[in-house]
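One chain comes next, on its own, written out as structure tokens in the form predicted alone.
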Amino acid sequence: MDGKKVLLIIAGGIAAFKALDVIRRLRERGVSVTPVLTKSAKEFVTPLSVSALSAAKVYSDLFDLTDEAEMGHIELSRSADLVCVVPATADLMAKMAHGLADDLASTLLLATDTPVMIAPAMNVRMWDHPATQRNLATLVGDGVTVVGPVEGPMACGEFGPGRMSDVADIVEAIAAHFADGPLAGKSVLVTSGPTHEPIDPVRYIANRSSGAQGTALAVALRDLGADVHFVTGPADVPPPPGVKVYPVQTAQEMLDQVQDLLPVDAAVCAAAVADWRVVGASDEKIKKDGDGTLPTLNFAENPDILATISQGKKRPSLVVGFAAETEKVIEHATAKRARKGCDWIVANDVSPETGIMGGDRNTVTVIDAKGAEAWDDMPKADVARRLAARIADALG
């Protein structure tokens, strides 16, 4: 990251404070940041400190002529490599959002050409609403960069997601977004994680899978300079900072997102989709009825999603696809990279005995049109920059 400028944007909550040491370990990186403070973020940090670690001057009044005369907004907006949103108050995503530009920070978002990244950082209950979860969607469609944010402890007194992520997570998605590897330029897709498809509002059809493997696969390829699309249904781990996060709940829900976000130069499809899913689902929680009677439930097949990339007119150069077995896996794995289309399949066995579902160790073989390549047992982290280091010589 070295000689890299970065436009940061500290915006007025709690979580302020951790713009500092942003500031501290970007400077320590070679990073030279040119710091913005709204007027609501000067109650939780000060312009002097602000200035004193990033070594620049502090802007925040959109009308100070002297700012203008020496640095116009347009130009302050431009003159960076990234802009940062660090943290992204509620308030702020709603403006950037809805177009609005009614003071310095909302107005240099609304005019800059440079790739954004923010920080969300906000109650749990302003983070679940509705209107913010719209809002990131639109800002996530725009092209912005979400790291974060976490489920923690918050001053508030409450606990779920809306805490602003790590310091450290937040400087590495930045050095990610700088990374100059061999596939810097090539944009990625993943699927990761398991499906819930609804029986009604409190039952679900879904599998183990934990999200593990699809999770180490798009940090590998961020490490790698990819520009990495992640649709993940809901997974135990949450997902990488430094990737574009696309969160989904169903079958359905996951291929009209990977179908809006196609072309794409290489598609990993490592979610583990449910293969059917309830036809009919209940409004209301299904009661037992006392007498033993059974609900009677009707089920329809899911969209086949690594089938639909592989044969569409969208198709990437490269199209990975993953099998989860519990027999005869070499063979099954097989067949079904010729009956989906795909280039690759990723197979494994993952009978219960094996403890790969939910695990932190997978034993994979790579299968492509030359036959079957057998890896030995290893961290999934490893599996994950193994195959992200192939995907790589093959897209050249």
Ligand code: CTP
The other form holds:
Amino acid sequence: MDGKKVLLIIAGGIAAFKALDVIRRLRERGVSVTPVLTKSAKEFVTPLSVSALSAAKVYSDLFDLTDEAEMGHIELSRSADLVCVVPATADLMAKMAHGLADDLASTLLLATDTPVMIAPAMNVRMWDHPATQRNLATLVGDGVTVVGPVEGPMACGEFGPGRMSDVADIVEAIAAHFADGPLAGKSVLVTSGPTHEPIDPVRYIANRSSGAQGTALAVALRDLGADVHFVTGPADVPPPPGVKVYPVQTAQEMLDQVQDLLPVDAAVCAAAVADWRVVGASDEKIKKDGDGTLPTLNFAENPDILATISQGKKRPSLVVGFAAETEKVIEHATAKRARKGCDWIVANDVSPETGIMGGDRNTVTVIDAKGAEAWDDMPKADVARRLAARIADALG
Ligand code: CTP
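Compare with the form predicted alone: the form predicted together with the named molecule:
Full assembly next; the chain just shown is listed first.
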């Protein structure tokens, strides 16, 4: 990212002090940073320290005539390769989602024609509030890249999602944005993690997928420059920075989200989608009856996301599936490839003794039209890198 220009908008939150470190690390990597402070950001960091670290003029006021004479706000908004908001407060996200422009930061965000990345930071209740979640969905739909937030203890004493991503992850996401590898300009959809199929509001059916392999794949594809759309069920491993994240719970939600995202250049279905959902899941918690009657669950088959993508009108030019098997791995996986209509199947043996589900290593066989290619046992990150390189070759 050497030589790139970032317009860094610092909003007023306790995490604003971390923006100073973001500036320092970006400059170390050859990025020039033009800082913009909102009025309330100045309560948390001083313009002097921001200016000293960035070695640049700090912009703050929409009606500063000197700035307008030097560089109008429209020009300022377009002078960078990327606009980053660190931290993005609930208030600024709301303004962005609604197109408000009542100060310099929000005006720049409305006027810019360059890509925008935000690192939200706020109290967990504010993050979980339906209004913020609505605004988030709007921003993601508008093409804004969202880094974090992560779970952790907060300055306000509460714990949960809302804490700003680590500085290193934010810088990594910015680096990923500028990565121009063989997949630059290509969009790749990755499904990952398990799905949760509700029985009632407190119980669900799930599986042992940790989301590790899908997450590693998203990272490897991102590092080759792809624009990664990461549709994830409730996984143990947090989603990586620098990809567009779409959290879902159920198989049906995953399918709806995937269909919204098509067309893409390639799709990789690494999710361990539940095969069945509970028919007539209860809206209320199912109670134990005093007479000892046991509840009965009736199942319906879930839609097959991989088969739907492979056989649909908007089929990507490359569709890759996984096959989780516990016996006759190659035979079953080969049949699965033909049945679903995908191009490649990455087969693995998920019997408990292999330790693959939930572990950090994997032994896979990649099956395509030409036959089966067995790979050595290796860390999931290496499987991901090799697969991403194979995808880059195929999309060539
Ligand atoms: N898959 C999917 N939607 C489903 C089920 C599976 O997209 N409803 C995808 C998985 O993401 C994976 C591939 O299909 O890429 C194979 O998943 P797997 O669990 O191995 O096979 P199933 O189709 O569930 O078949 P079976 O349970 O009979 O092995």
